[in-house]
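What follows is one chain in structure tokens, specifically the form predicted on its own.
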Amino acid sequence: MDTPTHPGIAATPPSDRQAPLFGGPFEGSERAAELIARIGDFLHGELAALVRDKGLDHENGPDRQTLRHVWQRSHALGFYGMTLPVQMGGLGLSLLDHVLVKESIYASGSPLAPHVFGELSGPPRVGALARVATPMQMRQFIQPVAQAEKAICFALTEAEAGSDAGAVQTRARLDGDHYVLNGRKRFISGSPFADMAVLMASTSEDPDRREVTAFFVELDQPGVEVQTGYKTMAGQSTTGDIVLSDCRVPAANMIGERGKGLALALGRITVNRLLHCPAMVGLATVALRDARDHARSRRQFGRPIAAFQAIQHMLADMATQLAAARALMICTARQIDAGGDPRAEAAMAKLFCSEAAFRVADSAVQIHGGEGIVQGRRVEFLFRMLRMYRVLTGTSEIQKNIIARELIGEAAQ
């Protein structure tokens, strides 16, 4: 078998796809290389046709019906649940393979990249819950998500509970065999097209005592309203607020033990922090490729701007930043696969990947010149999207706090 090449990412990519930015051996398994090639066919074939037919782009996303079609097709092809535990139909990928597959999906540049395996609303949201879910919860909530029949979101963030995840003000008061929930969740990814939420609420009777508990909450039931209508700076409408007004949730919907919700939410924080990096690296790859191609074709003073040393140095810096970010991501994945818990390294990866990816996008806009600052151009969107990643899923400053605490130890407490 030929050695797969480095992303951009596909082994012997078809002629209608972009070639890898650089050559080199593929870092993952043969199984991951085969998956990347098959998913690439799906992205550049069926999904590319859907994008054209529906007039989709990164800012004009699909409606719920189209999303469900994408999820169900991905499930039928064996991609949608690939990150689940094996007993739930997952592929048992190593974390390194998972990272490389996800990177390749985002490096495709497809507006549908986040939906191939349900990044915002599918199996990645429920796989870790299987170990604590009851049989009823498996049947009613987890299996329908795993099989692309329903969508789910994760609702933790509030006005006063962001970086301080335990400071949730949403209350869950026990009333017979139900909990009555009141509060507002903000900026919840995937909520506009979700059927249900994994929702965190305080079950403490003392407002000053933290006791965060997780619940499955169906979003079409009385007392729940999903408020949308706002867009992120990237122009997307995939987030919303969940407002709870005397919403009655069966006590049987409580996930795990009372007061253990935050542990469930943060139990895989090292892995989850790392798993945001492939999206940043993949999108930065798109930005670098677009900048390179523009520099080759754009002519000034009688020659391509790629002939000017200023542009060459910018491209070289972009490629080096991207390679360094990618290397840190891969190294951290290997440490976790080896049984480690590299909390500092995962925070470093999230910090460096988000900052480096944004610098790549910023330089891509600069290389495009006037074309790069026009809305509707892909590099302009990538600039805004990658700026968001410096805030999303833990700000750069929070990552630095984590790194320093792991480095200094008890003195940092």
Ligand SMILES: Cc1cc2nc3c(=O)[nH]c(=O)nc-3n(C[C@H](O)[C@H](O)[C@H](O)COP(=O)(O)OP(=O)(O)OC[C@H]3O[C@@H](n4cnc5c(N)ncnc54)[C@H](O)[C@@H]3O)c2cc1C
Second form
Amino acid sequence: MDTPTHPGIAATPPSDRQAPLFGGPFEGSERAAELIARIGDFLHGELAALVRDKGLDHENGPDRQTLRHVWQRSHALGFYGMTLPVQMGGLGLSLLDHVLVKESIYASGSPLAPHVFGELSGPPRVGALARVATPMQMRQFIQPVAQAEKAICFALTEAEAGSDAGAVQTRARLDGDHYVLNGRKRFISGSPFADMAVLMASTSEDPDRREVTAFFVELDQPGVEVQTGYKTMAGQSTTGDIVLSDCRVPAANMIGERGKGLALALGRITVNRLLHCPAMVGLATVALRDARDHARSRRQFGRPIAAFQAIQHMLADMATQLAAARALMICTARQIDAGGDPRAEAAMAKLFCSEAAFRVADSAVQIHGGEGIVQGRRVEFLFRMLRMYRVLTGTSEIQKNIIARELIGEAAQ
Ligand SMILES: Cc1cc2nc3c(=O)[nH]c(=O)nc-3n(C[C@H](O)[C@H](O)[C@H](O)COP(=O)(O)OP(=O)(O)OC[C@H]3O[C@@H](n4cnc5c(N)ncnc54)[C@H](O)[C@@H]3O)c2cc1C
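Let's compare: the form predicted on its own is above, so bring in the form predicted together with this ligand.
Full complex below, order starting with the chain above.
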């Protein structure tokens, strides 16, 4: 009889905690290898102890105070701001190194993995804004995030503006030296624990003309309410709505030029699309590792189920899909590092990694049999989590639209 494991990281032995599952030369730099080892020690040492002490798991995440502690410790160790531009304390890693470090963090299986870099509300949200931010905005909004003192979320989506991101209805009306904001943002990651938002609103006076502008908005100011209370299918409550009712924001909080908000948000879309892949590949690695270990230890008909060819083939398919997803991710990172803008390949990587990772999770559940569909098993959580990536940050259908457009050209419009 199997003992269900707690969906934390305690079940991962130190000798078997990294991606990929097979050995082979490391694809990144020595510096990245050294970082992966140090971050691994942090995740499997100090953070694993925190997970145990606080009783955290993927669905019962840290409270705000614990999160701040994690960000500040990660900052003190030199990890938190590593993705920032060098002049802001970043490490100047290649994109390939960035991808490999991130993959290893997610492959640790730690419930605290997204917080080592401040994925939902830290430096990755502001790094690209530094080139357009004013000195006041750097001081008041960007530096505090880089220093792990404040958290920030990114608010674009609305009820009527999802895949069609430019259709935002939230209005920003100029009134003297302030903009007055009204509207409602939906599904904003990190908003329940963020101090402020990079928020997209329409500054157009003509309802038929799209003009999206970005603003820094403090979330504790009058006229702003963060509404939580819903969970995603992964059981997490890290997403909320931001409701704006006559919220007055100084015009000085406008980011970059009026009407250029969407360009700002989508400016690094090729890189950002690719940067979702290591999370999926890392989590799918955890699912495959758990399935392999379960197949080795679970006995039926007097043998480990790993002795059955049906199970072996499932594991072989999972490993092959994961290797293909990983190869596409690495190849695209190399193209970007070489100065390219491989839009189709980045969309293919997001599409393929999300679809392959979900298939891997589905097979991992199957290999676990009844145990795999009991809540609390890590593969059961991973199945739900990896299902979400096929929708998040550009659905699979939208990725296909992009690939087709790049392939066919104007005739695809
Ligand atoms: C947990 C979570 C976290 C999120 N975090 C953030 C965040 O931090 N900030 C933020 O701004 N947003 C965030 N989002 C929003 C997310 O990016 C959107 O949900 C996603 O882009 C899809 O938009 P939608 O939900 O409106 O789906 P819709 O656009 O309504 O899509 C519904 C279906 O129609 C399909 N479809 C739509 N248009 C086309 C088309 N042209 N061609 C073919 N098929 C099409 C889609 O593929 C999908 O299958 C988050 C969402 C979730 C669930």
